[in-house]
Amino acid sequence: MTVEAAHADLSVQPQPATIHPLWLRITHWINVVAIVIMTGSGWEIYNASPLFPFVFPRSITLGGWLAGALLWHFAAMWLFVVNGLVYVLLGMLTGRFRRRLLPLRAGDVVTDTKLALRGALPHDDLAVYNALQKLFYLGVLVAGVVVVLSGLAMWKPVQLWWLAALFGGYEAARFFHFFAMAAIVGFTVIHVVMAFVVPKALRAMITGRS
């Protein structure tokens, strides 16, 4: 084959499919600045007054006291809040969520949590999601609103009394926003350990083809 026909027989190969949007790609990297601050700051706030008969180790927290954490918290919050909304409407506009996290269907759930803990969930198509994978993204969307609105409501519990008395007042506000924090926490884990897992997942996550 002379070099000419080579040339010609590579640009004719098909070139692999784009699995994640730029756009997806660049809200998914920014979303995990936010939760890496928001979680951080978030656990030196919580040591400052916990729910529960422990703290977190200073060593994995931000802000070195109650103030600066406040400080970090609500500009990576507002970071997410507005990010967070940029995706679920290109998420909406473009149908992604539809094709991609629908029909989700119980019994598919208990299928591919069965074939999981067997270790013989598929990862073929990255363009696929599973039922697993429809439920945590579905799941985790739901604990990034009620993470933000019970934050709302504990940070302006006077101005915003209607959403403050919609999760139960002040302090069951606390509650809410602790375990829709760790959540989102678990969601992270779970995602990293999966992106080793998966490696092909990762890199698609980069450039947007696995």
Contents of the next structure:
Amino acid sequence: MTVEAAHADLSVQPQPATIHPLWLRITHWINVVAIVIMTGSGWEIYNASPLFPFVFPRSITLGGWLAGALLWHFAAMWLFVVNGLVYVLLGMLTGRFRRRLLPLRAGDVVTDTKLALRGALPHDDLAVYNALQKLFYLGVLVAGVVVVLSGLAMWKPVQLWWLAALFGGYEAARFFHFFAMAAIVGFTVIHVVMAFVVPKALRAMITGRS
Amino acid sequence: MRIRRPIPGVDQNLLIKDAARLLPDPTRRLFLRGGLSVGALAMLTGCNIVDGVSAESVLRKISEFNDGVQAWLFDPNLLAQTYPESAIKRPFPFNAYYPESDIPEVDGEDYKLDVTGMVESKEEWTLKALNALPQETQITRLICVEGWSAVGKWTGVRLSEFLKRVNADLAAKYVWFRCAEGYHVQIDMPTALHPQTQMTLQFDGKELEPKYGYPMRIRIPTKLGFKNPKHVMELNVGNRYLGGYWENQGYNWFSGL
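Would you mind giving the form predicted together with the partner chain, to go alongside the form predicted alone above?
The complete assembly is shown below, putting the previous chain first.
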């Protein structure tokens, strides 16, 4: 590239700073698709042998019956895992995780929780996460790792016996998988509500800018 | 979707009965039920999402890909975990695609196991002859595709030992089993030769009860429960993919653990 061309590139840089780079927006929306499929089919699979005295209504499950749900689940797992790996890898390599999600201090969480409960937590600068956002985004990352590892332990309790052992065996891994799902669904509910409370945040996740 | 190939030794009337039983339930085939709200699914399947059949064919292709991944992951020397007697679930759950009242009754006196396909010695095996072979006991966990699991104690002949005795072609790709009531299932040769894959004749120290697969069932602790056929009447060694009762309806073929 010539010096002129490089300058020309700089000159067309958009003035409003990019809050969410393209790779992040793409992985985010692919993840939405993956989570919807994994959760919907996962609920149908749960219904075949419930861990607790309740089942998920058929109207919100995916797959129609156990075999269909399993086909969806073990197809979308590739989408979820590969997309998740790309997201985590780029999040670390670009320094975005370090810049946006760290440091996370207990004191800040307490302060921001109080502010949030009074409805006074500011969302002026979308590029700066408050302590609650950091806590939730880091938390859901952990839940994502647990849901994948416990899922692998349930899928391959013999070949990946060491992974199953890490969770305390096949039966225990089922509970880890369920609670990690519950954490992800809980996060998603709050996340979607907040996207409607702060619509410019939703816009930024589509266009990249506020 | 895979085309149902004619299966040797399967009662065609039973197959038709199965199909008729399945047809009235519209949800059985509609994998997309409850999924139409997911507009973005089109991105994944690359086809019209209203067209349930083509979405299903894509999902089945991925399931076949997963068969390959599982075969690659399978370690022929890795043993499934074994448990102490105290871990055995009593009474052990009965599970089948038919109710307990329809359990097939097989006469052990008349029983003869047909050994067919790529084997040198094709004679029939009586229950007595099977019982005379070296026996082994395993206490392992049976994991059902539904999610539940239970530890049980199975005693019988190593399938690999039997296959060697009948001079089976161990380079063949598959071993296929036909059951008394028409159930059929096929496994890969590496799993058939796994040291814990067993022709089971006893459960929990007693002769197999009818509900657990009398007179002989196949116990495979490295595969899901439905790959462990009961009331086995025929064993076939071959290279032809033959699907299976549940696999033809959409369950994953390899179903390894």
